[in-house]
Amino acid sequence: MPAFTDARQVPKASVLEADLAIIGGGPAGISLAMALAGLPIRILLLESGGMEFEAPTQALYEGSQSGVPYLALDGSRLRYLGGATNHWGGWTRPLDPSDFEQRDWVAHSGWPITRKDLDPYLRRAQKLIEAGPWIFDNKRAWTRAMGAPLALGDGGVYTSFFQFSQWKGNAQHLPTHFGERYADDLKKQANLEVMLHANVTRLGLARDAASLDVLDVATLSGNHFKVKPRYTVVATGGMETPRLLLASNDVMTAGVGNQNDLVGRYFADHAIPRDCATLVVFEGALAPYYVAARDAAGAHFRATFSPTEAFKAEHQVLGSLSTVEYPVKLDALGLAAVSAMAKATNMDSADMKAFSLGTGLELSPDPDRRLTLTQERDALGMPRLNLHMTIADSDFTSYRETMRELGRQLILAKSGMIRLNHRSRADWLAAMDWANHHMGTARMHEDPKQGVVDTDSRVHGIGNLYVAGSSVFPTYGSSNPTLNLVAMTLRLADHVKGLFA
C-alpha cells in the first residue's frame, strides 16, 4: 500500500474503500494513525494539505466573526500535514483533576470520565510530543538545577510548571511538528495510506441516519471521489469539525450529530490578556525559570503561578496559569506603595525589581459563543463559518480572585506584592490576545441532549462516526490541550482496536 499519495492523482469518480478512514492529519489524526500500526485493517488518512504551506489551500479556513473580537478565522492553523503543531509554542502541561469534574458554580461543566481515566494515555502522549520525562510541578527537580521558587506564604497559588515539547535532536529547542517529525514513520506503516490535497465535503450518511456510508472527497484541481469506510474519525480541529458536521445536512437537516442543535457551541479559547498584573519582588531576584524558558534534567520548562485545587473549588475561580513576562519602571503610585509595604512588612526594598504578569484563562462555557454556516462558499463550494465570540464578566473576576490571593501569600512571606492592572471590561478587552486553542464544539457527554459525542467519542445516534481532538472537551482548564488531545486520541485508539477485534 503507498504511505502517501496525492488525491489529485485519484480517478475522477472512484470509490475507494477503507476499514478505518482519519479525517484531518493534524496531531489528532496523525497519533490516532501511528497507534494503529499493526492493526489488520486499511486506514486511510485523508489530509487537506500538502506536506508545506499553500495560500489556497490556507483559504479555506476564511471565515467572519461577532461579538467580542477574535483572531482571523483563517489565522488560527495552519491547514497542512501536522496541523496546529505546524506553529505551536510547545507549551505542555496536563489539565488538572477537578477540570474534569462536575462543578456546581460552572454552567455545563463536567466530563463523563476522570483524569484517572486518562492517566493511562499521558505518559504515551508526552512522548510523542516529546516534551522529556514527566517532572512538572516535582519542583525538587527544579529547585536544584536553579534555585527555589519565589517564597509565597500559605494560601491558595503555588508555583507550576509548564514543559514543553522539543523535536528530538535540536539545540533551537523547536516544538515537534507532527507531520515533519513523524512522516517517516507514516510512509512505513503498512496499514495506513496518507492521501494529501484531500478534502472531505460531506459526511454522507444512510438513509436511516444511523450510520455513515460514504465521504465525499474534492481537491481545488477540481478531482471528485467518494470513500467508503467501515469507521471514520473527523479529527479536524474545533473549527473545521463542527463546520463539516453542519455541512453534512442533506439526511439530517440540522447536520450530523446536531439533532440536539449542539454542534458548534460552547467553543472556547484561553484567553491571554497582556500585562495583567505587576508583580514586585522585594528582594529583585528571580530563579531564572519564572521569566524564560530553561533547561534541567532533561526537559525544557517554564514556572507559572496557578491557582491550587483547593481554592478553585473553595473561591470558584476558574484555572489560570500566569507568567513573568518582562520587567517594568513602577510610576511613582507605585513606588510610594512599593516603599509603604516595605516597611510595613520590616523588608528592604532597595533591590526591588517589579514584572509584567500575562496569563492564560479558563473560560466558563457558554452556548452562545458558537460557531455557524453563513451563505457565503469557499472554492470547493462548502459554507464558510461565522463564529460568535464571547467572554463572562466573572471570568475576569475569577482570575481577579486568584490575583488578589497571589498578593496576599507574597505579603505573607514579605517577598513582594502584586499590583492589578485592569479594572473595567474594556480595560480587559484592550488587552486581550488569544491562545489559539480552539475547544469544545462537539463536545463529550453521556446525554445526548447535551453533548454531541459520547464517552468513547462517538457522535451520538450514529455507529461508526467518532471525534477526535480539542473539540470534545466540555470544559477547558487553563493548561494548552495539545498534550491532552493527544492522551484522548489514544484512549481513542484503543477503543478503535477492539472495534476490529
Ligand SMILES: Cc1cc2nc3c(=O)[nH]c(=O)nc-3n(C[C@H](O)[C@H](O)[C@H](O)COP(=O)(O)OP(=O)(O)OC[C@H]3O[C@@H](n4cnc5c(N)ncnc54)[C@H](O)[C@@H]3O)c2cc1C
The other form holds:
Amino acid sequence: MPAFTDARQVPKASVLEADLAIIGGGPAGISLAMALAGLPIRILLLESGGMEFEAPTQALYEGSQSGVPYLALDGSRLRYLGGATNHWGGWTRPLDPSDFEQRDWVAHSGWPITRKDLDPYLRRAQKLIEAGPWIFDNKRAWTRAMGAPLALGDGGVYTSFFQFSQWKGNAQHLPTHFGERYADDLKKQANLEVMLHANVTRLGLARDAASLDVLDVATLSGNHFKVKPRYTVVATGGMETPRLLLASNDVMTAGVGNQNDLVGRYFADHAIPRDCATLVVFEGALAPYYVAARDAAGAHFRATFSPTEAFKAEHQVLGSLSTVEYPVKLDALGLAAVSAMAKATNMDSADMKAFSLGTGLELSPDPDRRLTLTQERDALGMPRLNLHMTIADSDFTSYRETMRELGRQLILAKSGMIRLNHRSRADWLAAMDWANHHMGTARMHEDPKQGVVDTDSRVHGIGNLYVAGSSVFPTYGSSNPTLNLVAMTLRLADHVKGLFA
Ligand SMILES: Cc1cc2nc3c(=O)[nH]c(=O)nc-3n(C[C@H](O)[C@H](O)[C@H](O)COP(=O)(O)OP(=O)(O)OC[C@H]3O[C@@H](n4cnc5c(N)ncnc54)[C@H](O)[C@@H]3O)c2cc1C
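Form predicted on its own done, so how does the form predicted in complex with this ligand look?
The next block holds the full complex; its first chain is the one shown before.
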C-alpha cells in the first residue's frame, strides 16, 4: 500500500474502499492511525492539507463570530498534517478526577467515564506527546533540584505542575509537531495510506440514516471522488468536526448526529485573562520554575497555582491554573499595602518582589456558546461557521474566590500576599486572551438527548461513525486538552480493534 498519496492525483469520480477512514491528520487522527498499526485492515487517513502551510487550504477555516470577542477562526488552528500541533505550546497536564464528575452546581457537567478509565491511556499518550516521565504534582523531583515551592498555609490552593511536550528533548524545547515528527512512522505502517490534500466535504449517510455509506472528497485543484469505508472516525478538531456533521444534511436535514440539536453547542475554550492578580512575595527568592519552564528529572516543567479538589467542591469554584508571568513594580498604594501587611504579620518586606499572575480558566458549559453554519461558502462550497462566544459572570467570580484563598494562605504562611486586579466584567474582558483549546461541540453522554456521541465515542444512532478529539469533552477542566484527547483517542483505538476482532 502506498504510504503518502495525494488526492489531486486520484482519478476523478473514483470510489475508493477502506475498512477504516480517519478524517483529519492532527494529533487525534495520527495517534489513532499509529495505535492501529499491525491490524489486518486497510486504513485511509484523509488529510485536508499537505506537509506544510498553504494559504488557500488555511482559508477553508475562515469564519465569522458574534458575542464576546474571540480569536479569528482561521487563526486559532492550522490545516495541514499535524493540525494545530504545528504551532502549539506543548503545555501538558492530565485532567483532574473531579473534572469527570457530575457537579450539582455546574449545569450540564460530568462525563460518562471516570479519570480511572482514562489512566492507562494517559501514560501512553504522554509518550506520544513526548512530555518526559510521568511526574506532574509529584513535586519532589522538581523541588529536589531547584528549591521548595512558595510557602502556603493550609487551605484550598496548592502548587501544581505542568510538563511540556518536547520533540526528542531538543535544546530549544520545541514541542512535538505531530505531522513532521511521525511522518516516517506513518510511511512505514503497512496497513495505512495517508492521503494529503483530501478534503472531506460530506458524510453521506445511508437512506435509513442508521449508518454512514460514503464520504465525498474534494481538492482545491477541482478533483472530486468518493470513499466507501466500513467505519469512519472524524478527527478534524473541535470546530471542524461540528461543521462537517452539520453540513452533511442531505439525509438528516438537521445534520449528522444532530437529531437533538446538540452538534456545535457547548463550545468551550480556556479563557486566559492576563494580569488578573498581583502576587507579592515578602522575602527569599521565588523558585525559578514559577516564572519560566525549567529542566529537571528528564522533563521540562513549570509551576502553577490550582484549587484543590476539596476546595472546588466546597466553594463551588471551577478549575483554574494560574501562572506567574513577569515581575511588576508596585504603585504607591500597593507599596503601602505591602508594608502594612508586613508589619501586621511581623515580616520583613524590604526584599519583597511583585509579579503579575495570569490564568487559564475553566468555563461552565453553555449550550448557547455555539458554532452554527452560515450562508457564506468556502472555495469547496462548504458553508462557513459562525462562533457565538459567551462567558458567564460566575466564571469570573469563581476565579476570584480561588485567588482570595491563595491570598489568605500566603498571609497564613507569612510568605506574601495577593492583590486582585480586575473588578468589573469590562475589566476582565479587556484583559482576555484565549488558549485555542476547542472543546465540547460533539459532547459525550450516554443519553442521546444530552450528547452527540456515546461512551465509545460513536455518534448516537449511527452504527459506524465515531468522533475523536476534544469536541467529545462534555466538561473541560482547566488542564490543556491535547494529552487528554490523545488518551481518549487511544481508548477509541482499543474499541476499533474490537470491531475488527
Ligand atoms: C496557538 C496554539 C497553542 C496551543 N497550545 C496548546 C498547549 O500548550 N497545550 C495543549 O494541550 N494544547 C494546545 N493547543 C491545542 C492543540 O493544538 C489541540 O488540542 C490539538 O491540536 C487538537 O488536535 P486534533 O487532532 O483534535 O485537531 P487538529 O489539531 O485541529 O487537527 C485536525 C486536522 O484535521 C484536518 N482537517 C480539517 N478539516 C478537514 C476535512 N474536512 N477533511 C480532511 N481533513 C481535515 C486539519 O488539516 C488538521 O490536520 C494549542 C493550539 C493552538 C492553536
